[in-house]
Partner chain sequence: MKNIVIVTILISLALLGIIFSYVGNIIGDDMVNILSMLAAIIILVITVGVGLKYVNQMKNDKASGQLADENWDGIGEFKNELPIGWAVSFLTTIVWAIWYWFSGYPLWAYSQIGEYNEEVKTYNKKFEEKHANISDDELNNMGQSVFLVNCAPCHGVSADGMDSKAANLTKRLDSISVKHVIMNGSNDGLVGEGIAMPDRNGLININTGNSISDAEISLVVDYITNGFVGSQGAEVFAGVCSACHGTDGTGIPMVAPNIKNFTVDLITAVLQYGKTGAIGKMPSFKTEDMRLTATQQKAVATYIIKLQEGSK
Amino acid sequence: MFHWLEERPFFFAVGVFLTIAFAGLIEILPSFVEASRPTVGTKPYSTLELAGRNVYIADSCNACHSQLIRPFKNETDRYGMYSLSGEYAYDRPFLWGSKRTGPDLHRVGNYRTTDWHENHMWDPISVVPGSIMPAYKHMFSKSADLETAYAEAVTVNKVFNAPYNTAITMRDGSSVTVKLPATYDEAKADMLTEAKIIANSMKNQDVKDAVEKGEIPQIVALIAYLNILK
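Any chance you could show this chain by itself in the form predicted together with the partner chain?
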């Protein structure tokens, strides 16, 4: 049989490929599948959080901030538990980032609050003297793009089977359902309810008025997103 193969370089090459591919398959694939499964407590983004995530991407926060805590003691001291791959299961695209001009934000929801973000995004120097982060005042007047966020949620639900409207078990054993209504109008009503809770802890009157009128300024969506980074 080996003489037969030796005489036929093409089939020999195929044989070599299969042998090596087989090794790769059983070494790499299982651990890859295991690692990309959502960790317990990871849930898909609500539509408002997705809108905030899009603001984050549009304003290039990821150019200065990473979202990946490496397993080093000096990092876990500052940011908390190191990141696990399964925590990014619903990130499309992931925002690991490659440069830290500012701190990592993967768990910023654990130690910063709505009102702090409000102060910081309006004028970073007011809370962190000497900060070189730019101010993002325009986010307080511009409205977030809710249609795109809703379309995105529907897409990941249909195409990638992201588990909306399904009970998801959290780390403490409770279960949470992320709603994705069938129509945009219902979804918008839900987003407004979520936005009102955030606007209530904010001080900017223009933002409060906008939410009251049924509009959601970018800052509210962004804070909704930053608050669930845990």
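Show the form predicted on its own, please, because up to now only the form predicted together with the partner chain has appeared in this conversation.
What comes next is one chain alone, with no partners or other molecules.
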């Protein structure tokens, strides 16, 4: 049989294609079954966190930082518990990454604070001597795109049935509900409430003033996202 196929490259190619296609279906189809999507006690992103995630992607943070801790001792000693597949249930696109110019950030919310992130983004060398990361001072004055973040949350909720407005049991046993308001105006009010909590922990007065005026600088949204990575 194998000799027959080797002598007929067309049929051999068709056989390889069908084999790969079948294997691909076996891998992909379970993803569309609700029961096969473990969420490992995670919750969907709030609208402000989504806005911060978009800033993270737009400024190519994922080009130098991975979000995937492998199950090796040297990784878990440095970064914490290894990553579980269900933790990416609400990541579109995923940000696993393959390059680490900087450290992995999947658990950064466990060991860095709002104050640390503020200083790091303003002047990286001030908190990490020898850092080659550029400063991102524009984030302190440029407003986050809140409308796109809200539209993304609504789309994710409709298409993927994300559990917004539903009590979710976290790994520590606590119950959390991520609110998705019916209108953008309501969502912006909620985002401002979240933003004020973050801004109150920051030193930059311009950022504080902007939030008080109803604007949310990119740095606030980004910190909201980084703080949730645990």
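Computed from a prediction, not measured in an experiment: that's the story for all the values here. Positions refer to the first chain, counted from 1. Between two forms, the rigid core is defined as the largest C-alpha subset superposing within 1.5 Å.
Superposition of the core reveals a Cα shift of 2 Å or more for Pro9 between these two forms. Once both forms are overlaid on the rigid core, the distance between the two CA positions of Gly24 between these two forms is 2 angstroms or more.
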